[in-house]
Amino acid sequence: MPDERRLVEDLRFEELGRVAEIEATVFPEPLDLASLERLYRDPSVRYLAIREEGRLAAYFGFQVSGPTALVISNATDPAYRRRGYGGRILQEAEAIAEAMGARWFLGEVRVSNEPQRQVLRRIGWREIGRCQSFFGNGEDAYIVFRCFREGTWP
């Protein structure tokens, strides 16, 4: 197990071939290598890791536009998953965006990602909305909203 206090970092550029192969395994519509290295490079995208042994366990993306941290994508290597880093990740990430300008997380998972929902919701996220055939494939998705402190919904 890793450091706890050291838990969630920045991630690294050479990274990003890792979080392509994630992308591929766990998302039906991935990211490409050359979309994630675009991203990566904006300044108001953030891309956090949780590494174990060295390894990408899992990754968090996010961007600042205004008060708005939009959620790109979430996910954890499904040979590391049930170890709480899904949750811990976006818990971490909330001061993060905070200290880039935003006051709450916005973003969309698939209505039928159950174990995603739970872990949103344990940690204080809301399901907000649905959309119907947001997805490519047509799958409906919830839109979920996280305010990083109470009353900051304007």
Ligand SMILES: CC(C)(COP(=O)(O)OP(=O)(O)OC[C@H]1O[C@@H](n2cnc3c(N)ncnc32)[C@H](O)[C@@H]1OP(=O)(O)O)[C@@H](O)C(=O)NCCC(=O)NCCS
Contents of the next structure:
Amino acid sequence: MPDERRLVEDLRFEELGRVAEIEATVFPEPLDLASLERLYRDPSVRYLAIREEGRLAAYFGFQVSGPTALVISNATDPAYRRRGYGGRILQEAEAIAEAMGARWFLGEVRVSNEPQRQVLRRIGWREIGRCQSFFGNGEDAYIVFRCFREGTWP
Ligand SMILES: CC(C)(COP(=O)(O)OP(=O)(O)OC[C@H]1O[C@@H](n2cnc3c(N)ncnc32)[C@H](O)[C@@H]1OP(=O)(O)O)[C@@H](O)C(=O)NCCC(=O)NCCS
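What about the form predicted together with this ligand, after the form predicted alone?
Up next: the whole complex, starting with the chain shown before.
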């Protein structure tokens, strides 16, 4: 039976060091601690967390500009993968971003990032375009989109 409890909470400022460590482990172009602290203090930015026994298991940062909540990054600590946290944090974030005025999420995913693409597909995100050489190593990006209250498509 799916767990109906709310798992997602705000990330604490003191947890940014752990976020920087995870970023450095999992991303080719990680955000460093100073950049994370700058973003965290920006009122248009929100960082969310899922914890297991008090330890940071997954995080998600996004920045709201008008109706768009732009994905900064999300990751699950490799020790806590495939427990549903990656999908869960993005899903619970929709109501939080909506309360900040956003109507949809927009992001970019490396074309090689099959785990993230599968997670997004499962929770109703769409790949709406492909941008050539988006990333620093020349890799293409899929532009990904999730409308919180999706209407009927033509
Ligand atoms: C993508 C990521 C956030 C998923 O986190 P997660 O907590 O494991 O996600 P979930 O448990 O909700 O879903 C995992 C799903 O990913 C997919 N997946 C996981 N490993 C995979 C692999 N090696 N190949 C293909 N798909 C895979 C599966 O669909 C899996 O679902 P399942 O466990 O039911 O089979 C995590 O892998 C991660 O942190 N990756 C590095 C950072 C990143 O790429 N972030 C996204 C770009 S900003």
